[in-house]
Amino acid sequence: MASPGSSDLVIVANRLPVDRIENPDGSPGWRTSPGGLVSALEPVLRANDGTWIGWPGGTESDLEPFEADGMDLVPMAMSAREIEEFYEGFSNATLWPLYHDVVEKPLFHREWFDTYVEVNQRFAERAAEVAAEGATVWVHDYQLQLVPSMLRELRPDLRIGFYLHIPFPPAELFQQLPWRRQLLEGLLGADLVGFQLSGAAQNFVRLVRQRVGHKTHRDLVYLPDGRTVRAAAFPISIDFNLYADLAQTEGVAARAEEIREAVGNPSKVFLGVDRLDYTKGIYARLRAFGELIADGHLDVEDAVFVQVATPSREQVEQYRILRDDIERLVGRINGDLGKIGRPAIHYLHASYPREEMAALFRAADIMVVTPLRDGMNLVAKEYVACCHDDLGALVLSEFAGAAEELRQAWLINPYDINGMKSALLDAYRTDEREASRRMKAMRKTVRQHDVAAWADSFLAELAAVRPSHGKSVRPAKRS
């Protein structure tokens, strides 16, 4: 057994929740990322004396634990080569497609198996390394799946736990994987594995019974060694207070006007938000929303749609066809549609701060969602919490995890171009009364289950998990 180190908490992922900055006096520095996750879990370091094992980005080889504004951070080295192979590979090519409902063809390549391995290897070695005797690790996402029986292995006296962000698929995709076997035995070695949905959980059971055999009954899984493991829905969210209090910011509320008068002030503005994926079905709503402006449902001059497209692993093939087709379609339908100083759509490949989100929030009435699979949504949860006033309205896919709880949206099956189009025009031509009542409801579930809670409810399931072992992680004061 590795020798234990000095943290009760030790939160495992992918990336450090910081990013780099270069300092007024041009020295480098850090910057905490903007991400829900960041904001769920720093204040649950802070009481636990955490830590945060990721990497930066980049090659940088030479880099030491530090602390950025009061988190203690250990940086892990990546290569040129495991940089390819293992996140612009494996993660990449390989799970993120399998695991979205195979919306593009997964590449199965042995020698990216393998340095998923070895880097899943040294992530576990580190957290052997960092956590105290029986500390609590919490592992995240589809990039370290193999790290919990790794580091159960090096470390039987830890609690550990497991948090999926993306889907989880069906067993008729997820046993096209050539080491399926693998996965699912790496999973088992955490004591509670979080899903977004409880048919993500549910997947997961069914998979371990046929593939692993191991006795399941509901959410148990009994392994050989005596251990039980739990497999669970925890839906993630976000900082409610955080972004209702900002949409009401005399800046945010300026900027908001502002862009509504750069874009015609329209009767209606609808808005999109999507990282540049080939999963959020950005081609089928711009192509939904020419539609209606060339059917005559729509005009110009009342509607437009401002898509905010953020770039996105652009030294991928795929990444890059995806934005050159939907740049020739939004070129296409200005071209066709448009008039002088008027066009349908405002395209936007860029990456913004919160404050200038908030604003565009604030500035839309209508908010199109609509993923062709997605784990959740935090989008969808942003601009519902921006909505102060109670108006606005959410054209939500089916199949993002959002759609189970924001059940009064406007829910629509991205593949049918038809149906959503009549919701676009629902949601368009929807008085205020019934908009109202929609994103009341909406308002209410997102502010009782914000990510505070979410993360303060997997962390006491897997306290409860196992009794008898490890540490019990306190939970943050919330203000």
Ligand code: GDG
Contents of the next structure:
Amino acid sequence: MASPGSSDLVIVANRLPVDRIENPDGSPGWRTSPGGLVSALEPVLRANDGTWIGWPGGTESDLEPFEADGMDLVPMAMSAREIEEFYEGFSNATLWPLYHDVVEKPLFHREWFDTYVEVNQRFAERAAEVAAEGATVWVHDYQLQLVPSMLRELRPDLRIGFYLHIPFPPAELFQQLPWRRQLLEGLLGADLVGFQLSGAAQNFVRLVRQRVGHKTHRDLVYLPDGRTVRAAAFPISIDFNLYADLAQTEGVAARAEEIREAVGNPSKVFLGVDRLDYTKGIYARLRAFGELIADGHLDVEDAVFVQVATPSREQVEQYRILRDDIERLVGRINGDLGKIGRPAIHYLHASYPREEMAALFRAADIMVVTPLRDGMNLVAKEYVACCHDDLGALVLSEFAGAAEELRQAWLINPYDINGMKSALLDAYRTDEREASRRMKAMRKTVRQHDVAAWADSFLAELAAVRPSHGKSVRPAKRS
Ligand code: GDG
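Previous: the form predicted on its own; requested now: the form predicted together with GDP-alpha-D-glucose (GDG):
All chains and molecules follow, beginning with the one already shown.
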């Protein structure tokens, strides 16, 4: 057993919640990139002397632990070869497409998996050094699925949780993976394995029974050594108040007006905001919008589409091809259907500060979220939080995890272009009363199930799965 460190709560994730920046004097510094996950976990980390272990991006190798915004951060170095084989390769060109319904063909390379094992081992060793006796370690996402069992091997005293942010595929697809058994056994090192949806938890338990041969009952797996592992759903969410408050600031309100003005003050603004990823269904959505104009149902004087496509994984070939395809389509639609000063689609390949995102959400009448498969989709929830006046319509794919909660959205099958067109048109034509009825209900759901509730319920459940063990995680003091 490795000797214990001093943290009672350790978060292990592929990325640290910071980005490298250059200080005004030219020296290198860090800026926290507070996404929902960070704002949810920061209070619990503070209350528990917590540490976050992760890769800060880049290939710097001599990085020392440091503190940022009261969190202890432990940077994990990654070589150029590891970035290529572990991150771009096995994580993003094997697991990502396999776990998203094989919407692109997953690539299976043995040397990528070897590097995945090496990197997971290094993360597990670091977590073993940092965690105090009986501490709670919470491992995140598909890049680190072997960490739970590797860590348990080194530190059987720990309480280990794992959370998968992306879908977990049905057995029929997961079975393709040459290393399927290793991954299942890796996850079984945890006491609690959390998923976005209960269907994913069921897929996992079924696979464990079939492929590893352990006894299971409902959401429990019984291991030969007497340990029990629970698999359950914990749908992730956002910091509702943060978005709701931001959307109501004067600055954001003024910027939203400016955006509407800049796109020609049409009667309706449609909006898409996604990482430029083939799972997000951007291509089919833009095609549907283009056809509505070509068919004469919409007019460019009256309706525009703003699509923000945040640059993502640009070193991976499928992502480069996708970008070309989408940009060709946007060019064709605007060339065929736009007028001078009136393109049908405003396409932005860039990433923006959160205030600008809130202004875009506030400026949009119809938010279009049409992934082919998505673990949850936080953008849908952020839009709902920003609709402070209860107006605004959400068109949402049935294949996003968010569709299980946001039942009042205009739900669509992203493979059905005609169905998508009628939903877009229906949302466009809806009256204020109907839009407001739907939006009120969705806002209530997201307000009640925010990201703090998500983190607290996962940690409480983890403590309950292993009650007699170690210390309890102290609840965060939340305002
Ligand atoms: C994975 C799962 C699951 C995007 N562009 C900008 C920007 N964003 C922010 C959004 C949102 C986040 O990034 C994206 O989250 P999503 O949930 O929509 O999608 P993934 O990145 O695929 O996330 C997903 C999630 O993990 C959490 O578990 O929901 O299913 O795939 O917060 O607002 N933020 C800023 N500028 C941008 O340009 N500031």
